[in-house]
Amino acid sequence: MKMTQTWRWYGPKDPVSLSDIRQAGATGIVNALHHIPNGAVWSEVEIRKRKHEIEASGLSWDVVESLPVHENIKTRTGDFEQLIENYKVSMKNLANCGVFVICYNFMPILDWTRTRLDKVLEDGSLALEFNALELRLFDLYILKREGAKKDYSAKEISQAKIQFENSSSKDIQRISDNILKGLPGSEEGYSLEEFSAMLNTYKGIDPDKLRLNLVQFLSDIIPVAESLDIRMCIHPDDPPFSLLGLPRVVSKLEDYKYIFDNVPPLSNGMTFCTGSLGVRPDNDLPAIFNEFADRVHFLHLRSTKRDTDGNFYEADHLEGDVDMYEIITCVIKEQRRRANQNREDASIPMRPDHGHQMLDDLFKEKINPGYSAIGRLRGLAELRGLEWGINRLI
């Protein structure tokens, strides 16, 4: 049993075509409808006219990746019962085109957050990093959130002024369009005042408030998704700890299983994302993995090395602090699991993430952060070939 490879595209406008994507050995294709305003619904035309992209090209749309969550959801405030009727329409609507699997996150505000794009790895080879230090640095000295001194150390202080006062108006500038313009498969972007006025609606919003959050609004479309067969996945934050002063809910397995116990039904699921699980050094992929396997509906493969410092960087996907072996024995076991309980998702969708930009990819004028084409190629064909050994073994 082999798992359903796949690729993320980002639409018509990425530079990473569908046969580029064929001729890699993908064959389902990770899709949203990004031109479409987060909160609006996605209608049948929009989506069957996508759809119709795609498998012309002799590919399937396999996961939406993502149907986004309006910020007037995770705070409950405004129209938000509005939007998630919205929410239920697209989805409604996606599974009368006949797309199943809708990837998704809760994370406040920020998307996936990196303060870096081009970190020169010892091949030449670039890569995505969070430096913990830059991200302190805006916190105090760009933001000027009020009250962030009081999540930092004196220590902590010190060093982002001193790395503040050394920077060049360029590395600023680098770092506050990373964090604040959105990488790839963001939701928004923003200008400083846009995001200091965002930060304001999260006010008296602590952790235990966004949890019960997300219950109420999985309350209201979970029961949707199993009457139309659809597998919810909710994506772990990243990176998996709070940041500027925003909670995150989805970085451990206590937050997972807060949510599972609270909304049992298995089309309540999860993206087994072991980049973003892997950067905490105190999760234990595979005991996640497991506790939860009956529920995976997707994955992202990837793989991050960790400092003690709480920085990070995007590595080869069969190096860094993923034991993408273990990871990978977990799946197939699981694969095999349902295939003989006869559930019809028993090959789990699966693809590359986050691959390095290197050969030709380095002198190209436009490419994704972390989505070119040669990196990912790289990562897929080590995932395949990791995946074929150990079907083999056991």
Ligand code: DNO
The other form holds:
Amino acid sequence: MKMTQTWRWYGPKDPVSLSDIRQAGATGIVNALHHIPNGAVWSEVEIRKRKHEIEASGLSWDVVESLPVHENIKTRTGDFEQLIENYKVSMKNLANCGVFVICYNFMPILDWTRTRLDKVLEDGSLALEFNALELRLFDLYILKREGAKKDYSAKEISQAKIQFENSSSKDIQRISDNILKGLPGSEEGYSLEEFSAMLNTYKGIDPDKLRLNLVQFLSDIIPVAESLDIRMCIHPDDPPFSLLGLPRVVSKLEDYKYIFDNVPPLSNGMTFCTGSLGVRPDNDLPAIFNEFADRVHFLHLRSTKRDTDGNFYEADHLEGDVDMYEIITCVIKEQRRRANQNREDASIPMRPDHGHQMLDDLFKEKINPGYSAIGRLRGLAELRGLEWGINRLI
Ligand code: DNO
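Having seen the form predicted on its own, please provide the structure of the form predicted together with the named molecule.
So here's everything in the complex, that chain up top.
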């Protein structure tokens, strides 16, 4: 029993083609209808069109990433009830077209966040990086968020001030763009003004309230998922802590406990993202996996390397802080357990998440940061080999 090897493809405009993906050895595609505005229904016609395109290349559409959750659902304001109805219709249409695994997240306003997309590694390849001081500098001196100073110590504030004063306008632009414009797969991007206005919509929404809103959303959609045999899998916060005063509630073991205790069916599952969860030193990854193993419906495999100042960058897939040997061993055991129970989902879809920009990809006119071909090809090859070896060993 092996993991199902999948690959994220951004659709017809992705510089990495479906035939490239086949040559990388993946069999499944992870895809979303990015051209449909967040909140609108994904029609069967649109889903089928995309499905046929994928299947014509000899691949199958295994996972949706993401069916995005509209901000009004997260804040439970405005037309959120209609938006939840739309979400259910999209789920039904996906199931009717034979797509049963749906990844989504519940991060307020921002999806995944990095401050630099081209950190030069020792070997000359480029990696994504999160720099806590640059984030703070953005918060205090570019965004100038009301009340931001309360979130930092005097020392942190003065460090950010010095760094800001020494930053070039190019640096300021880079930091702002990376945080606000949305990285690949984020459905929204904002100007500074738009973002400040959005922040106001979270006034009064603390972590407990956001948690409650998530559980209410799940109480609405999980019964629908169950009736359709859909496996919903929530993606953890990336990074797994609060940013810019916004609450984040899918970052650690206790967060998942709350979510699954309150909405227990197995169709309420998780995307186990080693790179996101691995940023917190207090997250014990194998323990989190084992606690919720039977509801891990999707795997994002990558590694991060953190320091003690809250910074991290994306390491090679088998290096960094994530013990990939340990994780894949847990996955193999879970897959065998499922196979013994004749579960249809015994083979868990995985994708090599984020790769370094390297070799020819360094010279391409357009790549999606983190999603260039060759770095992920390397990652997939390493992960596949590791799984093969462990499978032989145990
Ligand atoms: C980043 C991705 C995220 C992820 C969403 C899931 O590379 O892991 O953008 O797709 O957060 O909803």
